[in-house]
Amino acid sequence: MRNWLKKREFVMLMMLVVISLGISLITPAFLTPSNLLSIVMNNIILAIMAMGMTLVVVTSGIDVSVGSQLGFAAIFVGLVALLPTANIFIVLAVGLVCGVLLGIFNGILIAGAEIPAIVVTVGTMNVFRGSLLLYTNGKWVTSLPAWYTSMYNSSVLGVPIPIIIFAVVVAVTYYLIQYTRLGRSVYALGGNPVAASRVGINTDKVLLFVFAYMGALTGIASILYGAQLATIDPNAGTSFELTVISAVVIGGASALGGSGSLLGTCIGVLILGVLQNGMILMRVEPYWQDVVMGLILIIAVSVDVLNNRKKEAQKKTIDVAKAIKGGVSA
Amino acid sequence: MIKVKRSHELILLIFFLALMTIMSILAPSFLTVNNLLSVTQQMSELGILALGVTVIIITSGIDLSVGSIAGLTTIVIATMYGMTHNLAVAVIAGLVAGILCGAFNGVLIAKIGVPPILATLGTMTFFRGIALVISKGNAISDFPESYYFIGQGYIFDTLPVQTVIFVILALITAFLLSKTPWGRRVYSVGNNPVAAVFSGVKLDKVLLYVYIFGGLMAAISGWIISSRVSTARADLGAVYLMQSIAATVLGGTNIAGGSGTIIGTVIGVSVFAVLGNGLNLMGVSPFAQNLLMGVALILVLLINNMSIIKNKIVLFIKLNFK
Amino acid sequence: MASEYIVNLKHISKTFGGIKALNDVSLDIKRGEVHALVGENGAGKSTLIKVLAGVHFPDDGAEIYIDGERTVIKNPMDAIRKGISVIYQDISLFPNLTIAENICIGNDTVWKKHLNWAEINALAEQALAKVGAKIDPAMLLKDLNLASQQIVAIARAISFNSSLIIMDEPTSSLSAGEVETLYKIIETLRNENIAVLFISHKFDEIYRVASRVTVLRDGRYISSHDLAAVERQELIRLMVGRNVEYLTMKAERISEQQILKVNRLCKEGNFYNISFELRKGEIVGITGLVGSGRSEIAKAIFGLNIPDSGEIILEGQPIVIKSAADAVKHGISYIPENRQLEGLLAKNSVCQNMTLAVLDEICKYGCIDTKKETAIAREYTEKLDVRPRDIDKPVGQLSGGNQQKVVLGKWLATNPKILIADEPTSGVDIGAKIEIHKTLRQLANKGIGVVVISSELPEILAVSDRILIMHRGNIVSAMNKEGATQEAILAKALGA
């Protein structure tokens, strides 16, 4: 497993590194402590919400309603935080509630209706920002208070709150997915679904953990969401989902299903966070962004096919080869 | 199989005429011809928009680069339309760009064998950006009178020249699904596509006039979206991106691949305008609409997996209470 | 100990949408012995194993005695728990994950809601181990060939301490060398007391390694014997319910004419210098064992593996054969291996299924003619007798039988000049077993050339002219039908 990972990882480092060093050397601003530090704080959200979709590609399911889950938490969020007995704490509660009951509205959905999962998240993200907007009337949460609206840019020993916050979220994901039976049932119901309900996982429940993770993640990032804007619009994050999944699939998780890491998933992140930071650098115009991101998209997904099929075509004929030769390779 | 199909048209079509007997109930004015007129046209442009979805869901596809292709396609009329002063040529370069850009998936799609909705997650970044590099972001509304023709004129003065063109097109490529070989190839792709290889059927070249055919419907529905708001911009489509793959499965057309049909489409398309028409006429607020097109595609979808729900609830009873 | 039999099963049905897949079957398996389960394809023996397994919970009045004790199996977790493993035919395991995760997977002792990787791999190389495999635990699975990842399972199986272990077809994708292998594990198993219940339609196997045998015909259970009783053409007989004897037909007029030639074909890892020619009226079987490149072979012919050297000459003309749809051109047609998975499109009408192939001929001004249309697909229902007449039925709802002939109907609809049968009677109940031969017999005798691929030597002895035998990716042999005899094919099979 590690090997093929490094492999894959290794590419990706690789790709981010070449386009770093080519920024670098056309515009020095980049290569600043200041700038690095502001291409990880502008794209936390981004990465936090990046790693549970990483676990939803992972059963090759599918989230487009996390732009409109982030609106909606980020709202109530916003609007728990305007009212007089609220701390920090309540605030985070509430975030991760309505995240988690979200997803788990997905989930439940998905797993116990089986719908496929593109359609019920077409459908639930009208769903949430129809709601949201029919509750707000379209009006934007404003003149949040400081305690929530400072804790983006406050550190602790240092470091900044939000990276924290992200540090945290890698950290459990990580240990889910690598040292819990329920994580590493995700990717055995990614990687063959029939054999997973087969030696016993409850593929339902795996994937209405996944959605309500995917939630939970969600709920986290409006917390942020808020904090770092200030003023929140009932629109926040419509058509975020693409950016998400963009992240995810350039960081090398399979539409198939069964692979993708949370290292790659970062890679991605930063890859695309290191796009944008450098092209407003070097005054690209902003309207080249798309070309460029989506180009990246392309070209990412395209090799990684033709990879694959090269691998599969080698390993084919070996096998062939060993069968031929009559010989037990065990 | 077969029978599932028609349940599914069944309970949709049960659905719509039920909505269509509230709508009619809760405002007055939504029974009458002209208002029914209109409901059709405005449905027309997310409705061609899903024609092409449709075909290409079936082959076990998706596109999400349609919206962006619609609104590259409005940008790439307005300039050639600046350059030339010639609205024919500007409009047939509209067109081939949206054809080329069908192509541009197909060849992703189908030679190099991209999953389609992470080809078409990157293209429609990348249309959308060189629309606005062409258009440097900017909306251009500098069209000759006659362009409005196509979206806001009629013919015998009562039947929206949009709707026509809709019908037009839905009976087409309904021709084209059932009566054609390339029809049959499409369902047969899209029900085993490796029995389809097998048995003769180039799979590449059926996926490349599929998407070309999706890439085609977006450029007419841009075409007719611009023509209607007089104006070109990038981002023109993007709304009716998740619409039509939500009206798309709400006509029954199966997700995975190898069902649906034009009519359920259309019904699909249908009961999104008659919500949104209808909601309009009493008075709701806009904001209901994206709500209510949400509960729609979700009650119906429940409905049509009940079977597997009460399948369920009976084993859970049956091995834990029994 | 409780009990002679390890696992007793009374009146077990089940019902798929209203068929019958098992009808009051009974199954006893004593401790510690080889258990053989045969049946035809469709007899029900792989509901009845996943019955077993806990994958499919059976009608209402089913007995399940393990240990003597009456029991419910509730899931497949739950079969394990009470000392059922199953190693399915496809393997079913996670290509994904690495090797110890593959066997510990499910297993309470160490998969449990903290993982503990040292103890993880710890057991899966204890399994390993007794499989006697050297492979590293941390691999990925999808690394290993098809015959390890059967080991994989293997070891799994064994890893759960369990007293029966279900293996299901186990040898379908080994070599022979890798089967050794397998007969050598069984028998540590039943050194040590562990029943095994094995799956399998190869007689050779069955009396090889199991001690007693079940026959199951039509979801039925008919009888249970001990093998040393009980001679093999019995056996058949109680598989098929009557006497079975392929008939074997002649060819009316083989002329001299070459309808095909295949001129020192190579494709690396595949195939090496293979050439052969067929002759109008003639049918050319080819055997050999699984692996030896038969299905490649035919794959190459019909453009869905590229040769690296050598041609392919039609009726005296070398022709340049780049995929399915330029074979199909050149009237080359091909009945897969895997009719649901290569065959057919289940969910699309017979009509539909005959006539994919030939959608171009029958246009008219570019939309299908549907007269033309259910003119061919009656014409080749009526030819063929499928069953039911319905050429509105989706073909997933027909029988195998039926099915397979459907697919016959699909490519003798394009006129055909050569047609490749590969396995064409695989999953087909007797009756319809002879008629296909029947077919393909008239369709040599009105001068189309027949290419019959089959691992069943009686069906090769039966319908081939001529046969070749391959090993290891080489023709070896080539006989005559007269002077043939099985035990000459086999071993020519064997490489001997």
Partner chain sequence: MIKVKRSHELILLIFFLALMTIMSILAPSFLTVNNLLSVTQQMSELGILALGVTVIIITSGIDLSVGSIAGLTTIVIATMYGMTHNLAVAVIAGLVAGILCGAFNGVLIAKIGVPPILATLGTMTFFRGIALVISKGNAISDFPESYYFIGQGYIFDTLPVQTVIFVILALITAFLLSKTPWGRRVYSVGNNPVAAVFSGVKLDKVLLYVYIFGGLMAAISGWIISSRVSTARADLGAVYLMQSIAATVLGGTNIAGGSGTIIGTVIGVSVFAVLGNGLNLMGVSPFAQNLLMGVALILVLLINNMSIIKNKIVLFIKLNFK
Second form
Amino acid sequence: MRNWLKKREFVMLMMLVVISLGISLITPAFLTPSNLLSIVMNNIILAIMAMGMTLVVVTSGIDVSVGSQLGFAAIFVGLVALLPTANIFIVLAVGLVCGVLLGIFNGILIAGAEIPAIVVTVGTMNVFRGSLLLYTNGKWVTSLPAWYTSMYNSSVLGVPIPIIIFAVVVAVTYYLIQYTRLGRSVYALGGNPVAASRVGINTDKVLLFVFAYMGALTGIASILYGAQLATIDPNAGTSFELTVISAVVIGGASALGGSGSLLGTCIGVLILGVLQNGMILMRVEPYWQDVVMGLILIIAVSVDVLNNRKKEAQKKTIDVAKAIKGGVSA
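Please move on to the form predicted alone, as the form predicted in complex with its partner chain is already shown.
Partners and other molecules have been left off, which leaves just the chain.
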């Protein structure tokens, strides 16, 4: 219990509780069951993508192309859903394949060509978006079939399908990072790339995996995106990458790599969702919402950097003390 109280996840959970109570005092409608369910449902897409972004950030990487990937995959999912022979399984396959291919494209450039992730993904963000606008000529995908759009609002044993999909994504991601060598290598790479390489970890393979997995989850999110809105805009997902990265960093993933947890990311998603919902209920102007979100991200990164500096200082102090002790003994 003492160790849990010291963890950043506990601090963020307490922050979420305090924020929620503060908003509920201003607007009682916040704590109603329908509104709380609305917060969860409106942030499922963000949460699914944030699971993949957690792995990317843990490797000390970043993917700012996920918004464009979401729009790209969503458009093709929508076009396939309009085909007479389409069904949910075909749509799911198209979303996954499209997302994985886009993610692999990023991974090959980052791991194979050894180009920094920020440079690659800024470039592919524009390539994906530009290609999509060129292909669609700016036209929306509309008149999506009911069997597809109803998926977002349907339930199984009283549990909404999007929540079930999210639970499966969390379970698979947790299994990968906890019980597979490849998943554990993600943290090893983020903690110390040189040491990871020396112990035999194929760092290129790990990087390719995390970006492909990020693409796969973006593909799944794109399916829910189209089902939720029933129409798909070629500009779908614009600036969405900033929200995904913010949720991961706010949830405790180190911007310098090596640390981060799925639980922390879930809490980060909820913090953003609660703040956004609360500000809407309090009728805060949209531009002030952007200011608040930006400030929270800056604070989260600043806290992370300060904590890392503190740890490095403590490590140096311990090393000096050991060296002095060793010299005295000699």
